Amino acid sequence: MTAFWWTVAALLLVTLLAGLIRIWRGPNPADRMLAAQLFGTTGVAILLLLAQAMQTPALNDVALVPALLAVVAMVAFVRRARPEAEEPE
């Protein structure tokens, strides 16, 4: 079983590197942003498969810090190219 996870995080891999490609081509900033997130969710996913693959539950721990982070750039991107969107005051 533990092939199958190490199998499923090196497919994962290649979908970075679809991101990265988006990244560097992207047309526009939203596009590069989305292919960020990709990078984030796929980073959280590989470390929840090593972890389970490694029986390692602090590897757990560690994805959350990705996963809070994506939220954050993603919300900091959003109040930079929507600048109207603030509240008013």
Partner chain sequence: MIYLQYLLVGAGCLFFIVGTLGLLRFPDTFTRIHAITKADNLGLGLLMLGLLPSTESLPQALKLILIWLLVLAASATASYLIAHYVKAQSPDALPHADTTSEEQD
Given for the second form:
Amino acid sequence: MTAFWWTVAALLLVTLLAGLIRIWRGPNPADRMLAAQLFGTTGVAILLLLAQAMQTPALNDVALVPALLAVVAMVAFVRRARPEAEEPE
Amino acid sequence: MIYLQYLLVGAGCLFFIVGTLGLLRFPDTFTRIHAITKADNLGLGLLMLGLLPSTESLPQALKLILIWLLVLAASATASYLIAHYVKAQSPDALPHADTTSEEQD
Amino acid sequence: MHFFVSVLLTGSLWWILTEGAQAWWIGGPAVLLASYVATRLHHPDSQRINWLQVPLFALFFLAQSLKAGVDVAVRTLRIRPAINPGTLYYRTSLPPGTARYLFGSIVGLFPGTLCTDFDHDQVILHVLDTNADIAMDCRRLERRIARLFSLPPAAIPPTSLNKEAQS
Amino acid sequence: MTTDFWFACIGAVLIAMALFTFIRHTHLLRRILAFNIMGSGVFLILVGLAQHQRQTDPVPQALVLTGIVVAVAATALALIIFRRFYQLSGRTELDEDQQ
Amino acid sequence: MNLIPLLLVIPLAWALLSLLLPRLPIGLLALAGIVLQLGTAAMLWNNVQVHGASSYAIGDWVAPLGITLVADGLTVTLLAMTALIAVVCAFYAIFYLRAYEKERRYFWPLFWFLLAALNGIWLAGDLFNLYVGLELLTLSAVGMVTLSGERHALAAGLRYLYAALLGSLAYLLGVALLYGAYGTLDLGQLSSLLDANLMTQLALALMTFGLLMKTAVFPLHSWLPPAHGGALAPVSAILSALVVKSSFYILARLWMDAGDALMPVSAAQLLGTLGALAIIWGGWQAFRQSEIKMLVAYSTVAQLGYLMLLFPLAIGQSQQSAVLAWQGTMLHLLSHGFAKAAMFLAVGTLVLAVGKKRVVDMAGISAKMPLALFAFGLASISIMGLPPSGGFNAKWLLMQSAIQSGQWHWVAVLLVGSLITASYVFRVFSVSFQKDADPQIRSTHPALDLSALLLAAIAIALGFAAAIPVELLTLPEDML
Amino acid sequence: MNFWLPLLVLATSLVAALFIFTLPEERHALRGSFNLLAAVVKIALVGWMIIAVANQQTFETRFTLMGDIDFVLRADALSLLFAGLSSLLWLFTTIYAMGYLEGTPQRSRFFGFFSLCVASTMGVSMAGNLFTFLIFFEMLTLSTYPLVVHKGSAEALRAGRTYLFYTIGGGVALLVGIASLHALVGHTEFVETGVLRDVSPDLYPALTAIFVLLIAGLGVKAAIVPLHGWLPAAMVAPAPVSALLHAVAVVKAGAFGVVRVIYNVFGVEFSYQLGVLVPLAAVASFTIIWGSIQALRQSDIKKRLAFSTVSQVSYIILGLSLFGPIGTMGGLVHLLHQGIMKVTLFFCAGIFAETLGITRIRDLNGVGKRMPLTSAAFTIGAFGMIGIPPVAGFISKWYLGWGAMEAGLHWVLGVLLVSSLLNAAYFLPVIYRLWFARPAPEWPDEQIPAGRFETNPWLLLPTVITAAFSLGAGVFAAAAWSPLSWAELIAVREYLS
Amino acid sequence: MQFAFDSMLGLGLLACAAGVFWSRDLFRSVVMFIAFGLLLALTWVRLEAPDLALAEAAIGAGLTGVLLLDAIGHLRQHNEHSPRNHWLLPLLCCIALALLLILSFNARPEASISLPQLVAESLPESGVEHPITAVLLNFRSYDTLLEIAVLLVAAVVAMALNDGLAAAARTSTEQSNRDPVLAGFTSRLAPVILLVAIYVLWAGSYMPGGAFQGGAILAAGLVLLKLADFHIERYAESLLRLGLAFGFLVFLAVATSVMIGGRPFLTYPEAFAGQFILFIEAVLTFSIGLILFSLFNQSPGQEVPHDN
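Please could you give me the other form, the form predicted together with the partner chain, since above is the form predicted alone?
Full assembly next; the chain just shown is listed first.
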């Protein structure tokens, strides 16, 4: 049973890391933020799986936090990001 | 029961993979938003469903659901916000005309 | 009234969070505080939810988001992503306020749609596939939301579809 | 190789990478990032090393919690000063050759 | 009631007070508090002198579970010095800050947090607690540097912050390794446990690096001059007199605790060499500066170099030589504290009066500001290491140590340092005596001169009363 | 009381200095009266001590500085010789300076440092061990710097730099010497006949090196060639400062230090054993001759006097290195005599410059008629320098020569003779000009004094008194309280105990 | 499979760090950093430190990320000037450092003191059941006191730098261009965040959680409100100051007041240790939340910088 949770968690970790590619390649800031958003959701999923795999229900509380706060970074981005100046100073 | 759990969790995982694939394959920001929002939320939902039988109490189960709902609400809002942002960035052309060309670093 | 509902909701939330340990001596004040905050932040003229409609709406929502997930999965897994994105100017009858904005955000979880902006009574949607009958889905969602907020169903104005599709 | 040991090693590599960046780059924001990652590396070592082949140790965990708070305070402070500096000067780095 | 925690409670309480009640006359309030603290420090000093060193388990949890504070001869001396310098700087600041309406509101809370951090560091007996104390110190010090919000101050503050943070992390990494190796953070326990192995030595090397960074020892000093030279005068005084000493204090304790076994003589010689380079380079730079506050700031860089001589003189040498080096270094720390604070205060008054910053702007100032200049002169006697002054006695002890251990090259360093110091100090004087200049000055409050004079007088008085601190410095059972 | 008296003596000038520093610039009267009062009190105190010491009493202030180092002020016969000179001349120079600086700015600073300088000198004289000596020796350096640069002109600042360069360098040498000595033998208390008698021969080389270091350090202030460079440069200072530097404070402190090192640290006999005295005598002799030759070449009055000092101070050192009681008496008594005579000469030079604007020797033609009292004082001083009886200088040279004979160093006689001739060669022309040359139609820059005296009485009075002293010390050399008998007292205690 | 997971997690951390460091575009670095924070939270879970995971999730991915995004939004361009040229020596030094560290891990001596055991033995006396909270608020509460002081200092400096800084300009940029969707979402999420914050605080006595994590969550909630243009900071400044300092005030007051009874500094009455700790944690949560929020809120505004 635990082996399965671990396998799935590892798979999810792979997809998570694959998301890094999008962060790296962009091309524009919104794409990168989008990938970060993916990190949040996938992270929640991994945390839930780890809670099962490691027999630590307290991890559900940990999962609660990114679920709650992942959006804050996105909000900060859309509210405060400023399009980059076209020309260097 | 346990197989149902496997099935659900496995399916959930699959949707995550699909979401990421979409994120990587789709050509522009808007379509990527589509992919990631819809696939991941479904993935998380299925995974949560799969985990539900393993919970020890009702509140614990409800907490899982709560987490999912929070993620749902957050993604729904975030998807709107980012789409809105992207549109505001390039109001004349929607969808953005340039986003298909990948910038190489 | 609204405060009362808030207390109920936050109270059950507290119950869930503490997993039944309850600890009301701290939970009580916490719930009251949260409810107070909820009331303070609540926009006075926003529409009220008809709580009886919630389960029904939830079912509809679940079905639609399942459909959306599968839809997008199928499109993704094609060798060449099967998409045909475009813009849809959807005229909504929902009045400005909670209902309309709920529509805007929830539509993003529905098959092939993504709200990008509101313009007067138009909702500007980005659609994954301009060939699909998006307007139909939207209208159904709109009706459900109207019911959720006990709003009178209004005449549905025609919707224009941006034909400048691009791949 | 235990989990604790593995992550302690990762911590060591993170520190080295961050230190290199800290030395090489002059952009103040990047240095803040490097500082944070270096801090994370140190924290990993603190917890990982203490727990390696011993039981779970609450003390280093508590220390790291304190350390995280301090790091946040320092980061926030650095950002605030940096932003004010940028506002006044339009520069994102210090004049390095000033003695 | 035990006095040790009071030294933490008073500054913290006053920090809150001045933060929460900015409308009160916080200057006067601060003075009351600092006098109270001075009294407490003095009483503790007396206690230690009479009854010997004592320790205090916070929260009634003894080490290694809890945190233990230690008050020995060195600690109480440093506490007394801190309180004394702080009381004068506070007095000075009350009048000085009249010209700085905005800064005044935030100066006091930061001042108090800084004092709390300093007292905490002097008393600390726990490695991690020292880290937190260092961070509190750094942040409040950086805050004080940037108080004016001007561009150069911000740049200086950033440079300082980055260097200090890097230093903290290096230190913390060392702490992490030591905890990993020995499972305790208590200094007292560690000193008996430490043995020579790669991890311990790496840990100590890292901690040394971090602390050297924070002490601004050559070549890691570049952050110091802009920070100390650019801040408001009372801030510069506190930074140079006290703040940089705190990290050196930790360093010295570590090395002395770890002892000869762990610290190779070559490393000690290396540190001494860095010190020597600091003395020469800092002195040379001080000589070259055009701004007078920068001159004083570079002087700090040079003077910190003398502290480094502790290591080659104490590590791997005879007991007698080590004791002399220890006493000399700590006496230098004290007298430099008083003298440098006096110098910065005096220079601050001069700059305030003249309204310009460069050395050449001070032409003919001796006629207009004799007292400030006199204070500067008295202080520089100690800085130069000329008798009668604490600085001289410190150099004498160091020299004795060097001669007894046969390390004549350090004698040469000491002497060359004195000569370089004299050259930049007298540069200021010779400008100030110029007769043809007639500087326009603003009148300054006599309290400003008085404060600087007082501190300078203490630095001189240490030349006559050195026995009091020196005897106390040998008091702990055996730090060596 | 025996504990406090040395401190009290020190405090009279120290308190005066601090009081003057805090006084506003324009309170001239208060400052002046306080300064004079302090000087008088000091003379009284020193006088008391002299009487007591003559009656075998000792005064000692002692407390621990740190570890094994004490701060010691002790009044013995030798210290009172110097202390007496300083306190006496402080009074006269102060009076003179008050007249000299009338109407100039920054008098507060000047008199403050002046008093501080005297305080340091008193400390030097009463220091009971090398460490205490060093403290006051360096304090002297610092307190004289502001006096040297007092005028604030570019030239004065340059001179100040030179002065510092030399004296701080000397201080460093002294410090190294003292520190090494301390490390080598522990305490360095001044004891009659020295403390080093019983050290093992292994240390002789080291001790020789230390001796050289110490003498080099002290020699800077004592202006031994080639360490004298600062002295002529410092001539830009106001005349009372020059008087102070040459007669009382700086050069004398150096010379006095040499006395202390030879007599009370190394001990004459031990020094002789080490074989360092004869070279010292040689250096002193060279300095005497060289200084005189240089003086001959100067056309500026003060410069000539300055080089004269270089030469004259080495008489003291020469006397000391003759390792015999007679030579000692000659050297010590010259410490006093030279002080009084040189102060007279500088006072005169200052009066010439202030009243008539004369700074060069060729302008002195006929001044004797215009200023008879001043010229007479100058003449007495100059005769003393040459060694013409019955002026004090004769006594010194007589004893020096006698001492040299006793020591068997006959060549020293030659040195004395040559130097006396040279002295005559550079002083007699001046005296000739003063009295016999025809005056120029008008003086370079004459200030008509207000009173009926030839110049400001504040300037004249101390000059005349010191001239009288110079004469008196020679005429009454055999009297009980003359400098000579005091020097005899010291010599007896050094050699016979 | 655990091993595979751990390996990937570790490499992922390195990859993220590399992304942060080697990206020329600073915005990309910041996003990479946010991702790094999330991976780090997972790492803490793997190190059996859920408290740290909680804190990291709230801070690294939440608050620090927001601060950095806000800062980078403030910059006009994200690309940096070219790095320094001399890099070989630093590189070698850094590699040597990493190698030395890893080597030294192997050469570790056996510890003679077992602190976890001591903690476990003293836990019953501490008043709480969760060892980390016991360490933070009882055994080593002095550290925590100073740590709060550090936070407070940062807030004071932020206030000082922001004082008198065109307050008018700040408010004018805050003219309500409130996004209705965001506002609606926020107004409903905020009470939940508040409740979760309090829950985490309460949980600290028994399981992972505590004042700091609660405070960080609270701060994130406040930041969210602020970003959604709810003007919550419009309280009198003195009240804000009180709020910032309140936690520290109470902590210090409790710590000191026991001394009047003759007990050592920072002790709690035995019978009520748990209640005291919870009370202190509650006020600390409140204050930490406010402090972290004010660190965000006091960030200098977005005026265009003058060139030179």
